[in-house]
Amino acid sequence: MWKLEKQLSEQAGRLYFDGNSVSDLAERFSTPLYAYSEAGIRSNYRKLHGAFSGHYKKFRIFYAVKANNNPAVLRILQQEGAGADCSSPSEIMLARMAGFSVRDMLYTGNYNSNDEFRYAIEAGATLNLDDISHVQRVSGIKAQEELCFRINPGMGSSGEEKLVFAGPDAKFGISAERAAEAYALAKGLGTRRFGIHMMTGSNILDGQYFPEITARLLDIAGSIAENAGIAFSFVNIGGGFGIPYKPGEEELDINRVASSIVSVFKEKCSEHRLGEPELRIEPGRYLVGDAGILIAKVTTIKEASKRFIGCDAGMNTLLRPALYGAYHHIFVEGKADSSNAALGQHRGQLSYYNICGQVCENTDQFAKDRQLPGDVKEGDLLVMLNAGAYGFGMSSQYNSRPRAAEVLCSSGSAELIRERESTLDLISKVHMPSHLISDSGSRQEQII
């Protein structure tokens, strides 16, 4: 059976969305309009860390703040009892607001001035640096008890979008070859604990993939350890845990992945002689993908060479599919099929459509020659689906459009956690110049 949000169901013909109507989500809070379930999010955690910590008790889970920055997200995993991931002194500030200790965060960022590491150290979060030359530049700003580095393990994997971050033509991470030099060097200006990381891929579906990478990992960390002399107090494999979009596609068997991951870090860290370090995971998209959807209305039906639908959100509201062709179940409130019991299919006669939004490209087009009920009209509700990770968060201002509201579904409630933006946000850091202002006589009113 095709894996959906597991909060989304269909009662009466009308689509609900964690005890929410859709319909009602979108007339209350208007669209476009994201809407996330606290239910999804947290039995998503504890689902991944049943999964592996009932194989390896020192096991921790640190999100990925970038698949999600919303500080009510925040709360609800540091409330299950993940760390945080940040990419972005942003993204440390976030996590703090949401209760996130810097004793759980590690800061992965990459390509960093100066500014960004000192504002990682003076707020306490665990570094994990991009590139040997990024040690003595942090060292000089402060001496660093503990360092984490990023490995580039040479080989990398993803779903359809191709999102491979190792590799020779990946720009993350230290090579192989050069790892143990970096951690010779932080150890020889007073480093005294560190830890390992990487990151292949993204929303991998092949379950194979994690222990043969896993494996790839400990052996570059086996040969740090022995060469430069020191221990690992912490392994961080990454995410790219995957999560189906298409219909067809087949959900990870988390459980078999963590007791194949765990079983073959237990194998090399004998091997290798790296005793029982603090196995860490750091996925984004797995825990909160699923857990949301986008709700956006029906502007316009185009009949023209093709036919289009138009919808008030767009590329600037979901980048995904322009950026790179990412695919998003859609569906029409009203109109899907409870017949099936994954609720993969619509009602009735369907028609080709391409589904656009108002953004001035062409490539503003989240999907081309979807079969859609063939009645589709305007003012219709479509809802994206699987739009909880890396939605909002690559959303943009573009053509001038503010950007969605966020709601927080819980049980038959909702609660605004973003406010929709306005004209005004878009103007209220900007300011006119004083020779640009007309003057007729007068000065006239500054509105910016």
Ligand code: LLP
Second form
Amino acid sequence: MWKLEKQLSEQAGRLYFDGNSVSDLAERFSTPLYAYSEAGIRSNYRKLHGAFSGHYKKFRIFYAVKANNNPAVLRILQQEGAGADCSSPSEIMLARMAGFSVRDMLYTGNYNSNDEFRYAIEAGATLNLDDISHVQRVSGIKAQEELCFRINPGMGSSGEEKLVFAGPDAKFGISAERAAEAYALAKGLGTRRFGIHMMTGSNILDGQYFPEITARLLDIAGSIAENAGIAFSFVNIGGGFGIPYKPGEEELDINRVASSIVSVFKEKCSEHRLGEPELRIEPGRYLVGDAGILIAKVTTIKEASKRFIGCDAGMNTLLRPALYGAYHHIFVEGKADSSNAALGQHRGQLSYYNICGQVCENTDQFAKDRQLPGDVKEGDLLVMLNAGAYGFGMSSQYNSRPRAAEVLCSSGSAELIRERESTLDLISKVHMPSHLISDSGSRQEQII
Ligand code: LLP
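What about the form predicted together with the ligand, after the form predicted alone?
Now the full complex is given, and it begins with the chain already shown.
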């Protein structure tokens, strides 16, 4: 059952996020504003870790930094005991800044340049290679003691078509047919420890899928071990654990999912004589998605062919609706009603609205024909749920709009963890060629 967010509570219609009044947050830090709940992130981590480690001790979580790369968020997960899944040199740097040890970092880039590989190698991260052609290239930089390969097991899954990362159409990974060749090549070049990895889809709410795809990966691992004559020190089954975004969507029964994954994992390890490799997962969304909200202010109510609510956040702030048609539940501050049996509702008479941002694109609409209170007015606050993953990280400065601020809420207090950008940030890396500066050299030109 979908419910009012764990960290979000309602009293007389007023919303509180991890003990902070949403109106106070907006007043203090202005809008648009990303707010994250420290307790929420920690409890998501503990729930997930507990679900697996109860069944298999050699288990680790590698947090997918791309989901939310704010160093304060990274630090919380590092303190909880996570490793880091990094997808770019800068993610390695951010994870190191947040305290992750390079021994706990997997570098899963794709279509990398040699400079990027060199950076990851010099940092000391374990490489997860996306193509057989990378083996020679990375060994040419430095002999690799340990290597992992990303396998495309031939199928993927997701609630959204655009979030499927395996199968014939995917740009990721090495096919099962060529995998043994890749490992044999690495072994020939001196690699002694091996991992195997897949990442087949994101936001998966079908619990059955995980054991099924794990079995498939382990069958592939069995055949690689036999054909290349190697052993695996770890098996990484990727992220993809979904969260309910829409009212009515069922939460994953994570204890059941973990137990079914571990049971198939043990069975297949024994069938293929793989020993007891470490079992790894690398979730992003599951850890931080529901621990974040986006607060925006209504700027305009427009009565046209439809009723439009315009607000100060847009596809520049939260891209997911424009990019994937993704659903984010929206509350109007002061009008939420958690006493309603169908939680996630509002008080009073409802109307249908299209809710949009300020970017000059018609895809800049968070929702179409969404029911919200009929009396929404300028200045009201909108609270968009499940904005902790792939929110700020995918935001942009499009239409020359500086990026939003981020705050961390911890038991009733809130602290700024990323300042709001200013117009100066838009031009901080810009240079004006001297022949384009007018004789008088205006002040604006000089700034650039
Ligand atoms: N590992 C790798 C190699 C990945 O590429 C990803 C996500 C993850 C782990 C974490 O996946 P998660 O547990 O969050 O599903 N921008 C999209 C999601 C794209 C995910 C890309 N890779 C969204 O907004 O839903």
